[in-house]
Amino acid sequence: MELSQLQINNVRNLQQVKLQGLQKVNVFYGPNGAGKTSILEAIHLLGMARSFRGSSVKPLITHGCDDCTVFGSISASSPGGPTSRLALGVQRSASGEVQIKVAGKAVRTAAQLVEHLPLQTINADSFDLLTGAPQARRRYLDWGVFHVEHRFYSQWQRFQRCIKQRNNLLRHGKMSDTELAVWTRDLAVSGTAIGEYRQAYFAELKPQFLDIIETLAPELKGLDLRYRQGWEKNTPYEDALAISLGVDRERGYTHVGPQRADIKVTIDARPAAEVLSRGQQKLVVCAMKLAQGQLMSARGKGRCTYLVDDLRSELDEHHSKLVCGLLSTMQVQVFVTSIARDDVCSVWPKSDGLEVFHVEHGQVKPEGNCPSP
């Protein structure tokens, strides 16, 4: 699936802004301010129905309008066969309506949407991976295993309404010891479905991130990956909740389970984020990214749409060159900002054809592709 055509209402300074002939590789290049970023976080509102700058949709809104709308047109073909195109709708209203279409029906969840474009975005707030609270890290990982495993959204349900319910009951410490074991119950069922997903996919994603890494950051030995549960490995989720009852009622919460989960990226047993310097962080957290990228491909369920902001902000020119000849080879679609288009133009793989706009005070202009060195 690729982002063909998108159109832009009212997000931050785009007032109007329509882009057609989208290409595999697509560079925005302009001053500071200008709505580079605001492109991207346009292309994240129509694939998330929300923004990676916060969640407060007031700021998202151009000052003096009472909502925003993208809308955009992804293409999809098979060798041999036809083109197909879908349209998707997004519109944020300053009450904090949300109006989600797809194909021209409205659909009631986000979930809905997401699953038509995926997205990864590698921007500043990447680096809460590294250096950000469990949180960063477990909608990382669960991004990668909704996207692979099917069963995984309806569980994740069930287990955010079981354990609201539980801590629920909890909180106010007046409950029958029936009703909670109904709940804690139903909490282990679903909270171990999810540690097994998590699990499998993590199996898979550590190889995928050791052999990109090993390309990015050779140096980095000892770099490693560690999933840790949200409750002690042996032992089963059910048991680990009849442990922690007593805790728990005194806490007035449930404090084991998959709401504790978390990815450790350590360097020779130590945080990462302690070790390393900027540059190096971000080459890991690209490496993250990538290695998502590439297992969705490997598993049959297509490829994601890369938003990168600043791809030169961290980097040298020999590390950029590195990883945008990772993104080349995965064959995804792109879209990057930079300060300067040779910023991208100069490390990009030559055989790509790179389609380049300026950016300037909320308009964007189309160029062309990057002109041949």
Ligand SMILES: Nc1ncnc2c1ncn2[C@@H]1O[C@H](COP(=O)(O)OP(=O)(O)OP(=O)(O)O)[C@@H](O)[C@H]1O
Contents of the next structure:
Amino acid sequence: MELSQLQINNVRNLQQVKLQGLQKVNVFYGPNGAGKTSILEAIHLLGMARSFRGSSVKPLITHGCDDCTVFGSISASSPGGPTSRLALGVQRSASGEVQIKVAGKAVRTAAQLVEHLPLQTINADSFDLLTGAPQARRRYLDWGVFHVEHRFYSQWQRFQRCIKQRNNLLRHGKMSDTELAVWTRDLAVSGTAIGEYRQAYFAELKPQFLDIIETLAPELKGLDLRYRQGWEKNTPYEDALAISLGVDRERGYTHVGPQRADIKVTIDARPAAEVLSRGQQKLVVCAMKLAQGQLMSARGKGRCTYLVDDLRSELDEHHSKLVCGLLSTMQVQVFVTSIARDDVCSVWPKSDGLEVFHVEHGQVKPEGNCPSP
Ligand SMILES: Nc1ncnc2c1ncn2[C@@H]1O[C@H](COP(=O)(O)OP(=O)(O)OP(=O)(O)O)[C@@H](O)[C@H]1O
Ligand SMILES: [Mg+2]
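Could you present the same protein in the form predicted together with this ligand, rather than the form predicted alone shown above?
Up next: the whole complex, starting with the chain shown before.
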């Protein structure tokens, strides 16, 4: 699965950009404020129907315009077989409307879109995985579970519905015990399922991560990832809910469960965010994201597409080469930005041809192949 064409309308400073003949590795270079990150934002919008950052789409729409649209064509080819194409389209308006089309047909939810163009982003916000709140790590984990375990999403939806209802009842304090018990029972079932899916996924992810970090930063030997499910270990979720009922009533919300899960990233038992340098943090974040892509391919769920903003920031030449080398061996499609053309060309493995685009003032010009020197 590869994005072969892209048409962007009114995404930040990209008013009308058409890109054809996209390749496996696509490099966008140009000065500050040119529109490089905006191209990655547009691809993100096409794959996820939302922005890199948060849920607000307004900042993404070109000032003075009512909406933005991105169309893309995805081609999938099997060895020796014909190439099939799939058209995707996303329109977001300032008033909040979302229109998503897959193969020309309108679909209702973003979940129906994301499976067609699974995206991994490596940008300045990715440091949240180490330094941010647990929510960033839960989102990371759930991205992976969603793409390898298709039963996860319905349980996740069910859990969200239940916890909302249960918290509503707890907050208003006027519920009957029977009413609360109904939601608690349902919450226990979906919460247990979510916990099991996450646990199983994490068990596969961790060795992939440790393998990659061994390649990228062998000096970070004491690095470890641990999954915390969000309630007492070795206790069934149903029992954890029963134990916490009194406190839940008192505080007016459900305070144990998968909504409290986290991944602890430590080095020699200390929080990695406190110990690691910024460059080392970027390597850990890259390893976490690359591990998910590798796992997805290993599970036969296809290859994800990587959006790497400002590849060279924080990384020295040696480590940039290691990251690029891994992306290259994974055979994934990559969209990468940098300030200078040579920033990427000089560190990418020579065996790959890179398609280079120059970006300036919201205009994107193809410059052809860039063989590494
Ligand atoms: N809603 C908007 N409408 C129009 N222009 C916008 C909007 N939001 C941001 N911009 C402008 O779009 C331009 C491109 O921003 P972008 O983040 O893509 O730049 P960049 O090439 O990634 O730069 P850098 O190298 O600094 O990261 C900037 O000049 C920015 O001010
Ligand atoms: Mg940028």
